Every structure is written in C-alpha cells, then in structure tokens.
Amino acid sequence: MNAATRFAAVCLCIAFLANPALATVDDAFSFALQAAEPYVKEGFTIREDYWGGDLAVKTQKAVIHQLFKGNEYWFWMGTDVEKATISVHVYDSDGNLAENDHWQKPHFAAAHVKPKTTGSYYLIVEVEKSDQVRTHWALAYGFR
C-alpha cells in the first residue's frame, strides 16, 4: 500500500468516525426542536441557531446570549440519550436565576424567560443523570 492509498484510508476512516458523533448532536437538535412544537403553535420564532456539544455526568456549560428586554424566550434543550436528566436555567449577568418557568422530562429540559433588561444572560446547561460517559447535548431557542 503506496503513501495516498494510506493517508485515503486514514481519512475514510476518520469521516466514519466522525459522523456518529455528528448524528448525535443533530439527534439531540431534534428533540429540542420537538420540545419546541407547542410553543410555536403559541407564536414563538424559533432562531436557526443553536448551540450543542456533549458533557459528563453532572458537568455545566455556561452559554452566553444577549437577550432584549420586551422579548419573551423560551429555550429548549434535547439529547438522544433517552433515560438521562438534563436541565438549563437562565442567570443574569449578576448571577441571579432569571426564568419565569422551567420544566424536565426525559431526555428534554425547557426554561422561559421575560428579561427585565437587555443584556448578557447566561445559560447554564447541565447533564444530571445520564447512562453514558459523555452524553450529546442541543439547545434551541424562540422568541415573541
């Protein structure tokens, strides 16, 4: 086996490898955008952006957004994993939790937001229980 015909099979083997981890993240999307449905029957936009990546057990990861006073949020969280618990809250920039509501089920977590001014907030994302070392993770969000 010549050089190129070496590094190909490297490649192929690294784009196998890949994209489960890919399909994972986008499984997870899918399940935010699911429990998005009935908000969008409410007049919620959801936004094409979304954030996504995988944690431990009991592991945070803090997502910053800038939110607009006059605006309502919703922000919905999905992993493919289905028995795990995950959850997300939303802080200020002084640290003070600023839902409105929030809510779990399996393999969901959702929390609504009114900010009473316009600024950074932060998201924090979280992996409670889960069966998987690493479990895949997405966030979606809307707004009206």
The other form holds:
Amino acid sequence: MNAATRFAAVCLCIAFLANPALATVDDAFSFALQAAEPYVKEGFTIREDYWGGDLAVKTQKAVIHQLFKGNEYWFWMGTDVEKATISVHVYDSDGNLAENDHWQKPHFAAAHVKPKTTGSYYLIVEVEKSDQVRTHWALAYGFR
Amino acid sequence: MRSPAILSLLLSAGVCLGDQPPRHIDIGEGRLPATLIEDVVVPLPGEVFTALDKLGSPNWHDVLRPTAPQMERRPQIALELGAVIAEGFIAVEAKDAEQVKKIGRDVLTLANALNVRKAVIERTKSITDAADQKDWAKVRDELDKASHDVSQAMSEMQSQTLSQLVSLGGWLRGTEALTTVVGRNYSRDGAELLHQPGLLDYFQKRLGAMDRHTRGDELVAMIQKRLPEIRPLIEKPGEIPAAAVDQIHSITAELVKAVNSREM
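In place of the form predicted alone, output the structure of the form predicted together with the partner chain.
First the chain shown before, then all remaining chains and molecules of the complex.
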C-alpha cells in the first residue's frame, strides 16, 4: 500500500467512524428491534437484514418486498427521534392496503399482514411529524 | 376488526392507532407516492419453507443433498456459499444435526476462500452448538446471521457483487428445493410460492449491472441467460401449473449443478 492509498484509507475510516448518520440508523434499528422483542415470544423469527435511512417530515419511502401466503408477518419501524411520529403500511401489488393491523407510538410503528397471495408487496414508510429536519428510521421484519 | 377490549388495552399501553392509511395507492410506474428504495431484502430459504410446511409435511430428507465445496473461482465460491447456507435451512427442516454441522464447516471453508472467515467463525461455532442441542430455531437464526455477516463483511470490502452472488446462490438452491417438494405433491397453493417476480427482476437487474469481468464468468453468464426463462412461468399467482413447476425445477437444478460443479 503506498502513502497516498494509506492516507485515503485512513480518511475513509475517519469519515466512517465520524458519520453520525450511520450511528443514528443503527440507533433507529435498535428501536425497531425493541418493538419486535415481544413478538419473538410469540414465535416470530426476526430477520437480520433491514432497511434504513433518513426522511424529512411528510415524506415517504417505498420498499418492494416478497411475501409468502401462509406466513404471517410483522414489520417494525423504529426511530431514535423521540418526538417523531412515524408510520409503516403494507400494500399489495395492485396498490390495495393489505395489512391486517397497525399501530404507532413514540419511537415506533408497526404493521401486521397475513398475505392473501404470494408475491411482491409495497411497504410505505413515512415520517408524519418530527422536530428534526431529517429523521432517521429503520425497518425490520419477522415472520412465522 | 378490533374488539373494544383490545382497543382499550392498546390505548392504555400508549399505543396510538393513528390516522387511517389510504385504502389504495397508485403504484404505477412513476406514480408511486414515495421514493423507491432499491435495496431488496432477499427472503431466507427458511421463510418459504415455513410457508410450505403449513401445506403438508414434506420429506425434507429426500430433498437434502450432501455438500462438497469446489472452490474454483470467486464468483462460483460466492454462489456456492449461498447454496450451502440454503442447504443448511433444508438440513434444519430435515432435523439432521450431522449435516447441519458439516454445513457449518463448509460455510467456514467457503468464507475463508472469500476472505470473510473472521466474520463467520463465531457463527459457525454457534451453528454447531445449536445443532448438537437440536435447537433448530437457533440454527435457523445463526444461519441468517452468518448470511448477514458475510454480506456485511463483503460490503465493507467493496465486494457487493460477491454479496449479491451469495444471495443468488441461496435463492437458486432454495427454489430448486421448493420445486422438488411442490413437483412431487402438486398443489396450487404450493406452486403459488414460486410467484416471486420482484425477486427475479432484482436478480436480473443486479446481474446486468455487474462488472464485465464477473459477467464474463462462464457460470454467471449461464445464470444470466437462464434466469429470464423463469419469469413468464411465474407471472400469475394461483395459476402456476405443474408443468411450469417442473420447468422451473429443471432450470434451477441445472444451475445449482453448475454452481456445485468443478467443470464450469
């Protein structure tokens, strides 16, 4: 490794460690896992992989996700911003609301779905209210 | 419908039901009311097997296959690693502790060849321990974590391509296993589990975006050529006939054989 490459690698490491955005998505993920915790006792398997990012108030992101008929799913969204109101909802590939239930509370939101068909579903996440310009969020899911 | 008792319980727990979401959204191209995230979380083979188990009791021992890592080229090793992890989920379904432990060792061997041994060494130990205790839920969990850790380690090494090939290898073996079970005892509900257009689109897109060197790999090129043949066969949920299941089985079996072959 030459000096220039070494310097670039050190800068990259510093940028990575100092990037608060990465830390806060991790924090948001911790909240999502906290929301998921009671469901593990009910037999839900929580996936290691998750989605995350940051959003301005009243903006949404969509995720396309494969669901299997016969399984039951919970999607748990978390944020580290206490005063934020966040939401997650599930739509089928025709754009119809597919969830069986949903809830919201400080730091958390969740949606429950028992898919009527196997296929692609749209998960819509939103920051409805927040005292931050950008609100970090993470979305985890579990199935049984 | 929520009962008043549940509603009052939720409210007392500080749970807010919030504004009711729209009953319908426009998901047509360019009309989605949200920015689409390109990242796709590929379902675990265990996820589709869980759904399949509810339709009957497949003989998973008949589906389980011995693993023998070939370790030829990096793209092949990545695909093999995914396929071996998928085999781990089949071994869990078959409740075969010895095979699970062998798979744990194979995961470590393949991860070593891809320079991500460190990321999975603890996981493979946990897989072995859980298999000894016949704690199948724990084995499933550790296989998921191993897959996640490999992917994360590869991303940190700027090897997203290899990470995607691991996912693809897992999907191919998982789909081959699914078509084996459904093909032997056909049902519309079982066949419907193959309706995975979003995942197929994702894999095709990712293969198309890989660097020329990787796409030039004979095995990767073969997968890129054969994968689009599956898409029209799984188009409509609930309308996937037995013949289509057999066809998908032939394609995925051929690809998995190539993944596990020294000749490719």
